[in-house]
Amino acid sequence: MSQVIAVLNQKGGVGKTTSAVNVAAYLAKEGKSVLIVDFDPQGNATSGLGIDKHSLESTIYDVLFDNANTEAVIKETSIAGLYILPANASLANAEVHLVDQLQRELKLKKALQNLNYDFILIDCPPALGLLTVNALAASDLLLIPVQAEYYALEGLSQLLSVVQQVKQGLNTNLELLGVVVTMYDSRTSLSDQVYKELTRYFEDKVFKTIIPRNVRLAEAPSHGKSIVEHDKWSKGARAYKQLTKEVLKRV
């Protein structure tokens, strides 16, 4: 039974996608066969990986609407047992489609149901729409990552709300996994005091590794990399490599 954790934060830019990857990433250089969900109609986990988006000739939006084969559309990435089900701009149109669909908030359920990896990851898109209601509703675990900044737990109530809903309507199994801070900045008092303010909310539920700013980090997507790639020696490498760890402990 593969192990499936949502990575989810309505609000964008916050290194949702940088951690799906990353941790992904690691995960599969432990050994594990990982699988990344492209759920993010922006694609960035797709070409993150270094596919090209917009020459797919299928995607998540065909195992869903057209009953594509999951295997046929999975890609093999460059890190050997990690591997990809890509999504590009169709995937925006999947909420107005999935409105009138029988069982709409389980599509996604069965299309990984019979899949056989250790681990699969769902980057999920920025919104608490029927896309991320499907990502729940096909997830064992959560992971929040939080940006360290002074909005950062505007909107969490938010999201804590719908995974309570989803969890008592359709997947009773749905546990939180861990709330990761990103774009830590240590000059600052201010990430120092997001951090403690998610730690008295979530107790130990916040994962002790911290993920930093860092240029190294940024830079990796739009080289096609994961960070372990790009530059395996960099403090966003040495976080990312730690945080993975926690991940697998916690599993």
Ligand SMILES: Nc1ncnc2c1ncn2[C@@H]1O[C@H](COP(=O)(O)OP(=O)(O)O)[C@@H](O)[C@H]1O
Given for the second form:
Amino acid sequence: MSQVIAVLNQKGGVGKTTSAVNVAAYLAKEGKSVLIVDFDPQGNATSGLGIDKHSLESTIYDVLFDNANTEAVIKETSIAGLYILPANASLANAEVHLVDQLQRELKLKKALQNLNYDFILIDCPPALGLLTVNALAASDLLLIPVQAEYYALEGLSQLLSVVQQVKQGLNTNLELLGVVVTMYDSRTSLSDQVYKELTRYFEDKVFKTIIPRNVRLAEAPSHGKSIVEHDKWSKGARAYKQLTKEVLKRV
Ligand SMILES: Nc1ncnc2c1ncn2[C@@H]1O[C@H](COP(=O)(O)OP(=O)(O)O)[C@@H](O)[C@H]1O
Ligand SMILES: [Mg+2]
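Starting from the form predicted on its own, produce the coordinates for the form predicted together with the named molecule.
Shown next: the complete complex, the earlier chain at its head.
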């Protein structure tokens, strides 16, 4: 049985995809078999791992709606042990199409249920709609990246209330793996404040590892690479390696 981890925050640009891709890459480097499910129509995890999202024959959309075989849609990446179930703009229609499907909240869970990876990481879209509910229903654990910025905590209570609703109905097993602070800038006291406030609320669920703002992390996707391939000695790489160790300790 795979451990399924949803990487979720309904805000865009907080480091979900960067965290999903790089934690997955380091898990694979640790010898685990890992699948990233790109569940965002922007397809950033797909292109960030070097796959041309415009020339895909099939994507997760076909798995959800055309009964495509999940294994047949999954692609290898340049890292041994790391695989991706790709997405592109076609997934943008999914929210609308899901509405009148039977068991519309459980489509992703069904698509993933017979897979055999050590870890499956779901890179969620920046929304709390049906796609995200599907991700939460399919997951064991939730990883929340929070950007170290002024409005960081805004929206978190809404996110947690959706999680609570899913826990009460669709998926009683869902648990918080942790909250990770991303794009931390040590020159500002604001970053420090965000970390402290999160700790006050989430206590030991906040990861000790803080992801710094690091230009190498921002560059890597344009080369279609995770940070371990782009620049494994960068500060960003070392942080994601450390975070992955913490993740492994907690699961
Ligand atoms: N720690 C970081 N330092 C610098 N840039 C980052 C960092 N994390 C993410 N980025 C960049 O910020 C943007 C948003 O990050 P991304 O992971 O795509 O967020 P999300 O998936 O939540 O929308 C991307 O351009 C990404 O490359
Ligand atoms: Mg993203």
